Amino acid sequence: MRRVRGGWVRGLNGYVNRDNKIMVNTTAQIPITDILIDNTIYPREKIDPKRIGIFAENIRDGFRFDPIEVQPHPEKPGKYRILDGVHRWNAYKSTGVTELEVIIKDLDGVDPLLYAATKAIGPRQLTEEETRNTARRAYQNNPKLTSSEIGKAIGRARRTVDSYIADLRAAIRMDLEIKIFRMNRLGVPQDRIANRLGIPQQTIADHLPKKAVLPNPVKADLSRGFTVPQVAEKHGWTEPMVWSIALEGKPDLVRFKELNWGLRTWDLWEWNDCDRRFGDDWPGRIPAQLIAHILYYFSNQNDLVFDPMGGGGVTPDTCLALGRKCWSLDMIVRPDIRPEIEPYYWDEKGNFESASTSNPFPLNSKEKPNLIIFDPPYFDKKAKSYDKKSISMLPKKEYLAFFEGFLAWLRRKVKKTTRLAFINANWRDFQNTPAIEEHPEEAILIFEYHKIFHKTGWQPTHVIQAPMSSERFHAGVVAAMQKKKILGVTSRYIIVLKTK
């Protein structure tokens, strides 16, 4: 480590003091190789070689420039990105300088692109095109910025900035309208929509009257014979949203037919693959067809479905297509692509923690779900693909304890007629282990969940087999398993329960 001014030393994540805090708003001498240009915050279109040459000549003549300004690079620990002084930095490099005096800045929430633009107003101001592009990039990065804030940074009047970003603002407003429309269609109350989208509740009230006319262009294109994917692409809607309009007012059987889902009449539901139109690419993704069958047999149109572990959004997408309301939660926060999945985290005892303390918990409201679809992460399986807080990471004892706590809590929150569809599978550590040598104490079979149901006040009414496709095993893998007498697992069950 190298000592620099003020008692600061070089650490793994940058220049730190004796309390291991990154140095900010302080002058330091650092290697020039630790300083980078980040084009995402550089307001100019190109670097001027002539200007670099002039600066280099001044450096050789002994001229002393002001220190360049940098900030710790957010994606490259130990590196810094330039806020002001790109031409000076290049000039120093061309003259063989190995260390530079810099000022490490803490912008305290100020947009680094706009800060860099402010510093660029000087002898060589930004061109009109650079100013326009900077305004647009800043607004795309943070739509909450006002025209005045952007204008102050780039040296332009508010009305000028308005003209720069008018189309972007219109697109984002439409995007907001679609988000509000989507969440409202799924039955999310106005206060939770406002909290989720970070806007005043009055804004929600102002947008909702548009709900009746917003789908009109979509309906018009569908009536002209355009397909659902074509309409979705044209209007920037998801396919499930367009299906919710295309199938509006139709009975469930007609919806199944138009979605090309054959209805399973018996208690064996099997599909070779997931319907890629519904839900995101997600660890442990389940077929939308499976969710659709649960909705068909155990709920009615306009019923409220509760989805406590929303994952990739298969359940809310399928609810849109089948005309159900849906409140969906998950620990992963994705407001831009999944606004309807509200951020909550379940701890290992089955208690919830909100990502926003001001957000009321859904089941504390007067409205209670008609159906709960509970598709938790399976024990150990795909654990590395989930968040580190996922229950899939828990040891077996704690994993089962979670379900006991969660199901007991859930039992107290629902109404007497609520049904619970629990989706899970047998788990055995069969990898490289002949069937006769497996250790039963390391397995979790479906029988163990039945004990928890009985203990927490839930009574099973249906057990439906919904096996995973065996096509996930390649022929070579299957041959090796057969040779070693390994018995694989494709079992998966939907256990439907009611309160005792």
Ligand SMILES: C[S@@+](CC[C@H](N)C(=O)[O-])C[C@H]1O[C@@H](n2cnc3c(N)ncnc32)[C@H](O)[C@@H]1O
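If you superpose the two forms and keep the largest set of C-alpha atoms that fall within 1.5 Å, you have the rigid core. Being a predicted model, the structure only gives us computed values, none of them experimental. Residue numbers count along the first chain shown, from 1. First, how it differs from the form predicted in complex with the ligand.
- After superposition on the rigid core, the Cα atom of Asn424 is displaced by less than 2 Å between the two forms.
- The Cα shift for Asp106 between the two forms, taken after rigid core superposition, is 2 angstroms or larger.
- Once both forms are fitted on their rigid core, the CA atom of Asp281 lies less than 2 Å apart between the two forms.
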Second form
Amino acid sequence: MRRVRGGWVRGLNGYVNRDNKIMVNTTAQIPITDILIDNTIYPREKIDPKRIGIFAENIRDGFRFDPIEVQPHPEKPGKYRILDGVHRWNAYKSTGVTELEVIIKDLDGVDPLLYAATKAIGPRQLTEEETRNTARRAYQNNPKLTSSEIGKAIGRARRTVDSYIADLRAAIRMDLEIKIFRMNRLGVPQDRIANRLGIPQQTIADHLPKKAVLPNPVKADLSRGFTVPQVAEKHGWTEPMVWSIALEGKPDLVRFKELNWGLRTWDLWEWNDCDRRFGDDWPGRIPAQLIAHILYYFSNQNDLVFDPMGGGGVTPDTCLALGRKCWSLDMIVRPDIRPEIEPYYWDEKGNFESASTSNPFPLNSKEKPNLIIFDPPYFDKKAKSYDKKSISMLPKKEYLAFFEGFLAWLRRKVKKTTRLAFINANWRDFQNTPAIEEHPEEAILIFEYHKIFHKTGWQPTHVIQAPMSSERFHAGVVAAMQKKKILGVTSRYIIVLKTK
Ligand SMILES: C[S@@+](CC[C@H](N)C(=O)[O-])C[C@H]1O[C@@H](n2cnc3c(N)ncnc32)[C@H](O)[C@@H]1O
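Moving on from the form predicted on its own, please list the structure of the form predicted in complex with the ligand.
Zooming out: every chain and molecule, the one shown earlier first.
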């Protein structure tokens, strides 16, 4: 730790005071190597070497410049990025200075690129090209900025900014229209769509009348005989969205046929592969065919499905294809690719309607789900694929306690006829251990959940086997397992429950 002026010390993430608060809007002396240029917030096209040369000469002559302005670097802990003073910083570097007086700014929500642009228009005007590019970059980073906000920062009239960004605005509006359309089709209420997309509810209301005509070009291309992938590509829609239009009004069985999914009649559902058209590559991805079978047997068209841990989006995608509504949530937030998966963290301490989340809480609305598809991450102390706060990281006792709390609470939130499809597997730490040496206290077998269902007011009605494919294991691995008497796990079950 290095002591700097005013009692601030160098901590892991930057300069901090004795209360460990990162210092901002104060002057500090920091190593020049901790200061970086970040091109994403630099408004000029290039750095002017002549200007640097003049500044360097001034410095050697003993001239003192104003301190440069920086902010803590959002991606590089302990480093700072320059908001204003790139030429001065370069000049100081070229004269061999190792520490520099800086002002560490807290921009308090102001867009850093626009702040940098405001600073840049003072001493030497930005060129026309730089001004235009800055406006466009600022808008692309944050489409919520208005033209006058951008205009103020770059010293241009609102109308000039409008002309700089007209094409971007049109593209984003189109995107937004598709997002609204998609969430609406999945039955997400207007207030939650507005909240999720960060736009006023009135905008959603204005968009909805267009809902009837938006699919027309898609329908026209489908009727001309173009395939679903072709139409999806042409219109910038996802395939499941196009399927939802292509299969509109058709019964489930016809939909299965057109999607090329053979319908399983017995309680063993087995597939070698996930259907790549539905859902994203995601740890623990389940086949869309599996979701489709749950939907077919345990729900009807237009029913509402609740998907509390939505992950890669297989459930909402399959719901689109089979004409179900779907409310999907996950702790991982991907607003651009998956607007329909609303951010929600199920607090492991059992505070499930935590005020910490900004989203309106879905299960408090009047409409209750007909079916819940609950596909939690399996228990695995070693699971590195999920977020640190995922329930898969919990020790066994806490992991099971989470389910007990969650299922008891869920039971109080649903209606009498709601069905729950719980997807889980036997978990045994078989990886390097001969079967006979495994420690059962480290395992969670599917029976353990049965006690929880009983305690929390859920009654199992069906147990369906839907094993994971063993084809994912390499032949060499299989041979080694056989030699060491390791007994692998491919079991996976869907336990369907009704309220008691
Ligand atoms: C098995 S994955 C779901 C996969 C999904 N059905 C699919 O096929 O793409 C489980 C999901 O639960 C989420 N998750 C884990 N703990 C959570 C929590 N406490 N709150 C919200 N989501 C959580 C993870 O981020 C992960 O995406």
